[in-house]
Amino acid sequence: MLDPATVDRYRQQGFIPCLDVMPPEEALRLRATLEAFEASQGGHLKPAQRSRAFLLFPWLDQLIRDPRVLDPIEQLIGPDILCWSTIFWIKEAGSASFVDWHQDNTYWGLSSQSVITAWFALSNASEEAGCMSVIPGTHLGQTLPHEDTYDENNMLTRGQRITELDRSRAVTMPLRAGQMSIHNYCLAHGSGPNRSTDRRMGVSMHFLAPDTRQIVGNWDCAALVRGQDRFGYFVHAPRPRRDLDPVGVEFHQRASDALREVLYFGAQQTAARL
């Protein structure tokens, strides 16, 4: 549980750098499960499998509902919680892949300013391995200007990056396997390349209160992971019974198509409404 001082700092700074979720050994078993699946199809996730994979894998569906993940989220956004998406972030050892500085609210197409990302480490995410960094307080005030670079090493869909930013204020958030960080999705954040000798593996889980609307995109789904949904703005996602369950795959495809529409065409519309 979060103490009142930590909650207050989150409100002011927009992030919580490190929380223990589970022992490293438990997290490494989840990593092994994911890598076994990767090995079954040639050694890597397919691009479409990176996003909304809680619809595909029971172990990830369980993680987004784990009380050790949700208890601090509830303290920040209330007892009724939807998981809007999950995204795998995997940087191979020695990879040049990076995530440039950006704010997710500029292109996710959501009505709320209180959406939360919990970034869970499946492997150690050190500074050398390219852990996440944030700029405190940038979740408050106006959204910063962005541009699309389409940099081949930028892991974001369009190579988004903030054009004007004081990076001297950056705070790094290294994690060991089994820990997670939390940040407001309006917070400026990014991560560098992996210069370590191990894969940097993590999954971001994106949580919101049910009064949040999808203001860009014609259809979307979300998983009700705690409490009640009194608003019904999202179709409730099914729970997978086994890896690549046919029902989950169908929902995953529909959700991925809707998310692609948001990411490609929603940025300017979203920014105009914020």
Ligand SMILES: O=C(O)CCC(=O)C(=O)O
Given for the second form:
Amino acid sequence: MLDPATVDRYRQQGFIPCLDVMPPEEALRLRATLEAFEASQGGHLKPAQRSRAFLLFPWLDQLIRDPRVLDPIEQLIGPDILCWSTIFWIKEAGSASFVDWHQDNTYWGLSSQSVITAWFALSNASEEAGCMSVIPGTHLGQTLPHEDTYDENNMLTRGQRITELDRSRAVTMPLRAGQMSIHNYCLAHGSGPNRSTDRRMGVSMHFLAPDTRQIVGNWDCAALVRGQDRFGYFVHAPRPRRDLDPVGVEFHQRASDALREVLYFGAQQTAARL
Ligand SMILES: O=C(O)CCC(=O)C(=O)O
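Output block for the form predicted together with the named molecule, input the form predicted alone:
Let's see the whole complex now, leading with the same chain.
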């Protein structure tokens, strides 16, 4: 349960740096499940398996519905909740992968200003390992100009970065396995490389209220994870019963295509249509 001061701070600053979700051992079991899957296919996740994998893996389908994740989200956006997407953010030990400063509302094509990301740590995400940083309050200001760099180490689709930003106010959000941070998707955020000796593994979960519309493309989906959807703007995703359940895999293909369109063309279309 979030106390009123924390809710107030979230509204003003746009983030909650650290919430306990589950004990580290439980999170490390989820990590082991994911790593066993990776090993079963001979290495790492395939690029298409990074996004919307709640359609592929029952453990992730359960995490996006876990009351320990959803109770704080409900306090911030209300009782009816859709999960629009999830993304795995895995930085290998000692890797140069980073996420440049960006605001997600500039390219997700969503009509709401209140979309929330919960970033859940499957391993320890220390400053050394490249945990996330945010610039408090930027969710309330103007959307900042971005450019596409296509930098191969920038984990964002087009290597996006905010062109000018005062980083002196940045706040880091280190987490241990089993904790999560929360941020408004309009908030400027990013993360540095992983200089630690372990993989930095996290999954972001993106929650919105059902009155939100997708304004890019003709079709989009989301999982109804709590309450009711009285609007019907998103097709509801099916739930996988086992890893790579054929029903989920087929739906995931369509969902990934739709998401790719959003992530590549969202910036132009969002700017043109908002
Ligand atoms: O995992 C990271 O370092 C960045 C994640 C991110 O940009 C996000 O969750 O919106």
